[in-house]
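Shown here is one chain on its own, the form predicted on its own, set out as structure tokens.
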Amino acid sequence: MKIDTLIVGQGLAGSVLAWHLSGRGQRLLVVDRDEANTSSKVAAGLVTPLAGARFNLPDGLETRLDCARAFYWKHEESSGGTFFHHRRIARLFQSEAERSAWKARLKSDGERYARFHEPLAIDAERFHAPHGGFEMKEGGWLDVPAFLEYTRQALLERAAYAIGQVKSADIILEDDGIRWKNVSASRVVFCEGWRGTQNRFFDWIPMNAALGDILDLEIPELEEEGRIISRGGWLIPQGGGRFRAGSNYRHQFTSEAPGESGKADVLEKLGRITPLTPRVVGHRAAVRPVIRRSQVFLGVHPAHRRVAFFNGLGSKGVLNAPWYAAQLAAHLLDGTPLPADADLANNHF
């Protein structure tokens, strides 16, 4: 089988990259383990433009946000489905320090921040908001499992998808490309999530994998609430009084299965958001591939130009994936330079 690009992993990174490369006429094969609980399939899919306690707006965020929305909406039109759910976010301050940090941001750069916020209206009997907050615009969540399944079906129709395990040790480097089993390709791109730590080509990239838990809840008293609520943790409305809540980061874990300690972590976070008692109807967990400060890294191996990496997109993966995948596609096919701060070639771990 002769193709242009072999993609290892059909999580969010692999799926988005597959669309960008196929849009450039590339012949692909995406090989995936087809596991039920991967970080992409369990992920909340949140898009929160103003994240963290300091409410930083990174350079280029507006460009990446606009690219992501256009990308997901384009595929909604193609599929007739709904993947991206635009929702405002009720961002509740956790402390007076957060409130002061927010006021300082508005004072120093209020014009740029104006796109992303409005005054907050919140029911103090249903939510904990002693320090106030604001309503974040331009946010929402991606139904990542639905998007992945849509992508998988599209790849199957093109005979470009296979269930399997690609071990880096089984990749044979050749002068004009790579070979894996009966597949010859011009290049291979590893998008394999936290298992990238076991990859012989990229085991030098520091990945601090973290197990995260998400709960499915019923809270009938909040049936009319349509916003995402955020205060340390988050609560995402699913309709009909159903919500998803999360999440935590457990860097020390012995099992990938959901456990009582993870459940307790999320419920503790939820207790900071609302005094209401939820009914837990589901619990999932998965391991995230977290790289240094959740920064995006991508590019080709410094010694093997036919081997590339696109992984560890972090908590802003839904927002960042489309734009960075487009940069990687242009780099692989046209030689266009990658963003310097994200290029593996410019980073010494």
Ligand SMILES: Cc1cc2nc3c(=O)[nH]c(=O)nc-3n(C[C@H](O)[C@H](O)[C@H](O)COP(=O)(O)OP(=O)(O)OC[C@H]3O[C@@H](n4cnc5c(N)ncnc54)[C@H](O)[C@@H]3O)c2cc1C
Given for the second form:
Amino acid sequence: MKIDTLIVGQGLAGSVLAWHLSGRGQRLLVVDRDEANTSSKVAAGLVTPLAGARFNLPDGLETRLDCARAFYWKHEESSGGTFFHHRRIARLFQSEAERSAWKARLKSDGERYARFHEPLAIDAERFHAPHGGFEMKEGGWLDVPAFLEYTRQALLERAAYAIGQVKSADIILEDDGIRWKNVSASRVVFCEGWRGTQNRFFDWIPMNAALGDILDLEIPELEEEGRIISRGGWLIPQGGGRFRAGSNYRHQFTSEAPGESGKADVLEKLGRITPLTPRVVGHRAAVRPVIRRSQVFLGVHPAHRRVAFFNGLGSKGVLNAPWYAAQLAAHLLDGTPLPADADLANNHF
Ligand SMILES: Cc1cc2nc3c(=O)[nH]c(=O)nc-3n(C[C@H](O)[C@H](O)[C@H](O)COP(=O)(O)OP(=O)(O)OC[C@H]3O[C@@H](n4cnc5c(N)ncnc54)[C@H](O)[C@@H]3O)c2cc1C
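Return the structure block for the form predicted together with this ligand; the form predicted on its own was the one displayed.
Complete assembly follows, chain above in first position.
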């Protein structure tokens, strides 16, 4: 089998990259282990433009946000389904310090922030909001499993998908490409998620993976609430009084399975959002790929130009994947320079 690009892993990174490369006419094979609980399959899929306690707006955020929304909406249109749920986020301050940080942001950079907020109306009986908050615009959540399944079906239709494991030891480097079993390709791109730096080509990149838990809940008293609620943790309405709640970050873990301590972490966060008692109807956990401080890393191997890497999507994969995948596709096919802070070539770990 002769193709242009072998993509290893069909999580968010591999899926989005596959769309960008196939849009450029590339012949692909995407190979995935088809595990039940990957980061992408468990993720809440939130897009939160103003994240963190400091409400930082990183450089280029608007560009990446516009790229992500245009990307998911384009694919919704061609699939006839809904992946991206555009939702307001009620962002409740956790403390007076947070409220002051927000006010300082508006004072120093109000024009840039104007796009993202409106005044908040909140029911104090149902939510803890002693320090107030604001309503965040331009966010929402992606149904990541639905997007992955749509991508998988599209790849299957083109005979470009296979279930399996690509071991880096089995990749044979050739002058004009690589070979894996009976597949000859011009290049291979590893999009393996959190175990991606155990790969023989990229074992020099330090992964600081973080286990996270998500609960499925029933809270009938909040059936009418359509907004995502965020206060340290978050609560995402799924309709009919059902919600998803999360999440915690555990950098030290011995098992990837959901456990009682993970459940307790999420319920503790939920207790800071609402005084209401939920019924827990589901619990999943998975490991996020985190490199440095959730920084995306991508590019070609310094010594092997036919071997590439796309990883480190961290907790902002939905927002960041489309723009970074577009940069990687342009780099691989046209030689366009990558963003310097994300380019493997510029980073010495
Ligand atoms: C609890 C939790 C909540 C989250 N919430 C959010 C959120 O609200 N918003 C957000 O943007 N992000 C969130 N994330 C993070 C998000 O899931 C990640 O940023 C993103 O999904 C990572 O995608 P990935 O493709 O890099 O990795 P993965 O999803 O891990 O995908 C890697 C894929 O490659 C396959 N694979 C690996 N190695 C091989 C191999 N050698 N051969 C074949 N297949 C292989 C794996 O089986 C897997 O399918 C959350 C994550 C967790 C765990």
